[in-house]
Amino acid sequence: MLFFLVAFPLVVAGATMLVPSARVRAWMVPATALIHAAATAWVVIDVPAPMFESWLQLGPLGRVILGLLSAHYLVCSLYVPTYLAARAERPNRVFCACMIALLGTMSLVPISHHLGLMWVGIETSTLATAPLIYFNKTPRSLEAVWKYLLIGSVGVAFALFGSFFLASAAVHNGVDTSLLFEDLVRDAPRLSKPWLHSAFVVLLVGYGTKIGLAPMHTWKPDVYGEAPSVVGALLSGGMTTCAFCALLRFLQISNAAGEGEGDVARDLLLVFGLLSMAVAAAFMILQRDYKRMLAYSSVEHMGIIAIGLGLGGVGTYGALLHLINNSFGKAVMFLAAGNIHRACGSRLVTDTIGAIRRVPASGALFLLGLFAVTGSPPFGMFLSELAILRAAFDGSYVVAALVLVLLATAFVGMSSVVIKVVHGGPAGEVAREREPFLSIAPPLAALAVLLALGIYLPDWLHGSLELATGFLEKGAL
């Protein structure tokens, strides 16, 4: 089954290349998720053994984001079909293929435990969004592409230097060399210490890229502003999501290491994180491109994990269970955005202005996002904001004074610029459009899902994520 997660939607977007007609295409692309879906719950429940000399195989870590990678996709997938129904002048072939193919490449990132086939998954993954980022084919979206690609490869190619430092690591004390993390973790204590240290800086850098951390995520707003709106919704929940996971491990090995190397870890994360939050709340101040002010929104709460990561214990319970909320928070923005895009015909906030008269359930999910994204209660991020925000406090009066400085400002700015685009007035009458019921059941969808989780964890995924949580702390096989 565990093989079955990737190759299925790699084999099914190789058929999508064949099918001719258009609309069995965009609907082969929820097909695939609800199976794919159907499937992880399987493993997720019913842990199957390790596969390829472990190279695959399901652990407390892997479980969390192969749930959630798999359940964020299936609900961006229920907006494909309407999506590309109302952009029928553009051909979809590439475009479903390459969806469906994502969705295998980033399954493969959670359930792989060699690190070099880790790095792969994220690499595909990469190439497999590039096509989507361009598929409006307008010389900025080609801009876009370009600029996604050539940083990305640059962070890439940091994550395979660390991913080489870390091996040399081992060779440096004459540890024999394996890429396999459970060896690497019960031999961290062995490992030279420079060297490891060397490794996460550089890891840091490379996989930060991906997650888009400050300064490593120039990238991000003109990907976000010019792909369509549930591309940007997969790369904001689902791609920060697998490089998270790989961060994630590397943060492992430096806890078992011992002798302070965890603590320089989050030191750094924790440095990263805060910069990412300062940066992304001074540019959410007077954005004036929506698409672009979620595209801040997403560093920012990047910045939010890292932090949490970095203060470590229930920062940690904090930052996973945040990464869930922030999955389904962004599938609410982006494709409520992605509605009023369409409807308005710009991204500007002052074309857009009382965008609630024109397509009212868009523009009322487009204002709860608002809320539901800025850790508002009774929403799932309230709960998660609140946990980072405990172990700052437990751990440094300062730290926890600038998170919420920083957390207020982007508030602010965010607000701002969301209840001018819903709730301006407009001269004149506006025609009310007609919203399809796919492109507000997904929105819809997600932020249910927010709510459920202010309201009541379920003992499952608490469990899920303690164990999780002690999986990373302990550095526990």
Contents of the next structure:
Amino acid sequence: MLFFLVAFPLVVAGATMLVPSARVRAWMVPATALIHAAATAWVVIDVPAPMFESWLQLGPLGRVILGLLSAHYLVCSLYVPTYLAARAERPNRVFCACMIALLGTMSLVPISHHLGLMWVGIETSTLATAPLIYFNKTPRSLEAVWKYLLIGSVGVAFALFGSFFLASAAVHNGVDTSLLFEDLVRDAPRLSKPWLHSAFVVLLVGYGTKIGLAPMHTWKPDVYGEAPSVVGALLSGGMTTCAFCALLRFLQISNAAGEGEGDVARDLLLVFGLLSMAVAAAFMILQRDYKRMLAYSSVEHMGIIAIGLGLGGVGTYGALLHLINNSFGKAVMFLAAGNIHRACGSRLVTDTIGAIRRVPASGALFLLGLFAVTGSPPFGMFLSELAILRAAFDGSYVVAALVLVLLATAFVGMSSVVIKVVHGGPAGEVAREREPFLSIAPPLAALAVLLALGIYLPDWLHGSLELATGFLEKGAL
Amino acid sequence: MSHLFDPLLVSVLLLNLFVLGASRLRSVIGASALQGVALGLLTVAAHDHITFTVTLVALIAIGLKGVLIPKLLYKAMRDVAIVRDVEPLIGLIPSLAIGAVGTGASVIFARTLPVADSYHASLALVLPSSFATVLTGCLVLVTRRKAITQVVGYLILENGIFIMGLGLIEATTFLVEIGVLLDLFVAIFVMGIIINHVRREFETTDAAELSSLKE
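Having displayed the form predicted alone, please output the structure of the form predicted in complex with its partner chain.
In what comes next, the whole complex appears, and the chain from above leads the way.
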């Protein structure tokens, strides 16, 4: 069953290449997502036995991440047919195939418990997204995809380099290892410490590039700005989650290495997290392009999650919850921004005249999404940010104060842009644009999830998150 | 352990310096191809017993890094009709000097990391060579302007990582090794396609021209 989650989308992606009708191809994306989500629900509820000598298995962390990836992909995939229908003049064969293949390669990351196999999942996901980014084939999107490929490939190469460092930590201390995460965590106290610490630094640079932590975030604004909105939603909600999942595995190994051994890793995460929040807040203020602003918002949230992980304890719990909130928050913002972009024909704040009058539903979603992603109650992000802040106050008041100030700055920067986009422009009659149901329903669904998470956190989700937190911090502190 | 092992690693290091000092694209690509062949031979030389899997990894490495990828790059070079990389961000002589200093620093850094006894005697040069090659790759990536040269930089970076993997091949299993090689190939292939699109859109493959996106 676990194998099916990876193989099924890849097979469908191959089949998509052979389908002659563009409309059928577009509908194959949500169809695949639906079947994948059903299969995911099954394995998350009734965890299957490990496969292929334990290379594929579903652990406590994998359950949370896999469930999140599949649900988030399903929401985004529903947007695809409407988006492609609006771009009927473009051939969509490669786009649909890569989109579906991405689901398979992303699913590989949380369920692979082998160091090398997980890396393959991240690398293939990176390659599968490249054709998605330059779907519009404009010179600017080519420039973006070139940056994405080059910076992303170097990042992924460093991730591999770091994986070899980790393998060396075992080999050079005479530990016979299979490079399965279970074995690495079990043998962690016997790993060579200098190698282990260097490994985490290299891995943080590598996977941090994919996550988009400052100062390795430079590709993000260009790529999120130029890529189709639905691709931006998948990158900022799905790809980053995968890369964090990878980094969490190594954090777990560092934590398990012994008393205080995880401190190096956690301090690094804290520093990179604060830096990301600061850079994002600085660039969000006075941002003229609302899609680029969303990219900096993504950098900010990646920073918040890194800070949560760096603090540990309740911070780790908050970070995992924030991963979920971030994915759905980004889906609301990117999909609503896509609708506004299409209706107004510009990504510049100054050219977007009163989105709420032109596309009322999308404008309202964009505005509500602003409150959701800036952590206002009653949305889910309020709770996850509160958990991380609580961990910060337990740890050091300096970190807590910095986080609060940066959160406030980002809120000011982001709301000034969003409010101008939604309400700005001269008064007078503006022609209303038609808004197809399937361009509104997916962001609305994502917003509903955020609202639900903010009002009531179901016991099963709370339990899974607690389990994953305990799993990650085994042997820590 | 073959007596050819250390000489092969030294040739990899010399090729690094050659790439840093060369401006003609043809020589840069050729040097990276030679490095690919050297890596394949190293895979064989690193093992006392030549098994089927070792031979397979070596052949795939030579085939991809030594033949197929350089061919792709040569084709891209002819298509875009450029001969040399003009005005690198840092001049050729300074970048050569940085490369040489970096190689020395790699030796020092490698000495700070503990190494298993069995490993130390036979594979003493592996870690410094790996770090120096990764460094060279980064240097080429950052300082050169042409898209094709940047791809070569990425290739050299990957070569450095491959060298580190040589000492670990028992631990990493050949399946992963081959997966890594194939991924690299696909990555370069996709980059080739993009370079082609860039050429058609911009009439140039000077990555410095790709600068309309910034704050």
